[in-house]
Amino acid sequence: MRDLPKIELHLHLEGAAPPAFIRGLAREKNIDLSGIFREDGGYAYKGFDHFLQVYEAACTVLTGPEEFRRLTLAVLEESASHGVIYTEAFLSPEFCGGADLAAWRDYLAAIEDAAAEAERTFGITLRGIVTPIRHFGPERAKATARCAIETFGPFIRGFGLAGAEMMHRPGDFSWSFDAAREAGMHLTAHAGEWGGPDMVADTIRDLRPERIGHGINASRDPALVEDIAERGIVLEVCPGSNVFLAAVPSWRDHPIADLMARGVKVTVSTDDPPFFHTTMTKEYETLAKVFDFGESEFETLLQTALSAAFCDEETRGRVKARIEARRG
């Protein structure tokens, strides 16, 4: 499973950071975060709303944009070694200077930097989709949707949401979302993952993205399944990290199976892979062992993933040209 070459849509750059990555800066700038970390070293946190927090403390020591560079090789090698050949990140430039256009750019190059170095050194490609946190407001996500559209480019291809999902109405980003969409770029959004099936619907009435992250609770309304699956809609699913958050009781409660057989386009990604105990190795494992996925379940997986990507045809082509490689 580790061999196999895998794609990744939903991931976010802060909580892929090992935690090990994290307690090294701490102790670089004096900064006292013994609190977010286990007795074994791994994150600490109980739920959704504290794994929020200790997320955003864990992001504390992500000073500047040398850190971010750093942080990128780090998350990419850790990616790469299960196998990702191509991964899209969730930036968000609250955390890469407060949502300042100019402190934003000197983040993002960067982090280009360190992706072009990974690409070079492990074979595997980023791209960035900018994204606002929901439980910041929508008055901040403006700033955001104005760094997304002036970086928009090769490399930063979507905008996004991400963060509480309780928290404000899916109308109440629109402004942002139909700013992004009037500059051509790509729109993803978190919906589903504790919200309703109102709460997906409401998300591709009000902000009609092209993928949707999460997504699952769709599942409990079969028009909606249906719906989702005409559009053509594809769910980035993350079985490791609703499992670990409870957001569905076990891995056989997972609808995945369910929505894939309805004619649902999904993908497998892993979320925050530190928090939640996960690698994309192991969630092709579990799915194998679980749903009895073979060859044809994980080739499904894998095309729906390089179609649905947001990179430009060029580097999509690469990326083909790369699986094609790996397989002999």
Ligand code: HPA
Given for the second form:
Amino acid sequence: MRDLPKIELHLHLEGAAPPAFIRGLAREKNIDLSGIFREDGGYAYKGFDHFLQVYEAACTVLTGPEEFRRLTLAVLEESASHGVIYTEAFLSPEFCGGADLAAWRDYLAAIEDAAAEAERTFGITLRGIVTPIRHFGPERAKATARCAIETFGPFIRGFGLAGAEMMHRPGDFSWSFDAAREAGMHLTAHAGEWGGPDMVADTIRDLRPERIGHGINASRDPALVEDIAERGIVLEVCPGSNVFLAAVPSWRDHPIADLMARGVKVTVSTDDPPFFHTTMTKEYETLAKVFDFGESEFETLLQTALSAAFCDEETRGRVKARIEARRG
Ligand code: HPA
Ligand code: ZN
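What's the form predicted in complex with this ligand like, now that we've got the form predicted on its own?
Below is the entire complex, every chain and molecule, led by the chain shown above.
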């Protein structure tokens, strides 16, 4: 499972930070973060809202571009060790200099530098999706949209929406999504992880994304599932994250297999792997165990992710060639 070539489309860069990495930076900078770690060294939190608080506390040690260069390299090395050959990461200018464009350019240069090094060293390609934080509100999202549009190019490919899903309505972010779409950027948004089918439907109507982060609660409305399948909207499904945060009661109850059977385009990702005690290998192993996924299902997931990736065609071709090379 570990060696199977994989593509991951839903990964929060800071959320992928190994706890030891964050603890090490805290020690270097004399920042007291003891409250966010368990005795065994993992992140300590209860439930989604608290997770977001601990996440933001961990980000306080990522104080400059150099910290993001080291973070990016550490995250990509770990992903590559699980067979990931292409990954898209949510990048938040809010955590990279407070959504100031000049600062964002410096952070981004460091992230891109690390991505190039990781591609040479570990054979993994990274592309970025600029993501405002929903609970910071629509006005701050506009500053993030400006950062996204100004740096849209071969590396920054898309615009997204993360954070507390139940705060604000999707339409509050239409200005930012319209601006990103007009600039030619690809679009995705978290919806239907906590919100119901109405949140997914409003997100599709008001933000018009090509992909949806999670989207699992759409499964409660058969007509909406049919609509998503017909439109070819891709779901970035993160089953381990959903089970760990109790967005679904158990792996058995996860709608991933059902959504695929109903013709929805589905991909699999880890979301914030160390926070949810998962890896791409674990996701694949559990899908095999619980839903009897085998060669054909994993091939479908891979091809769906390859087609749904926001990269340019030259990069897609290179990733395709890498898949074939891995297979020998
Ligand atoms: N969901 C929503 N927002 C987030 C997440 C997540 O898993 N991680 C970081 N921001
Ligand atoms: Zn997410």
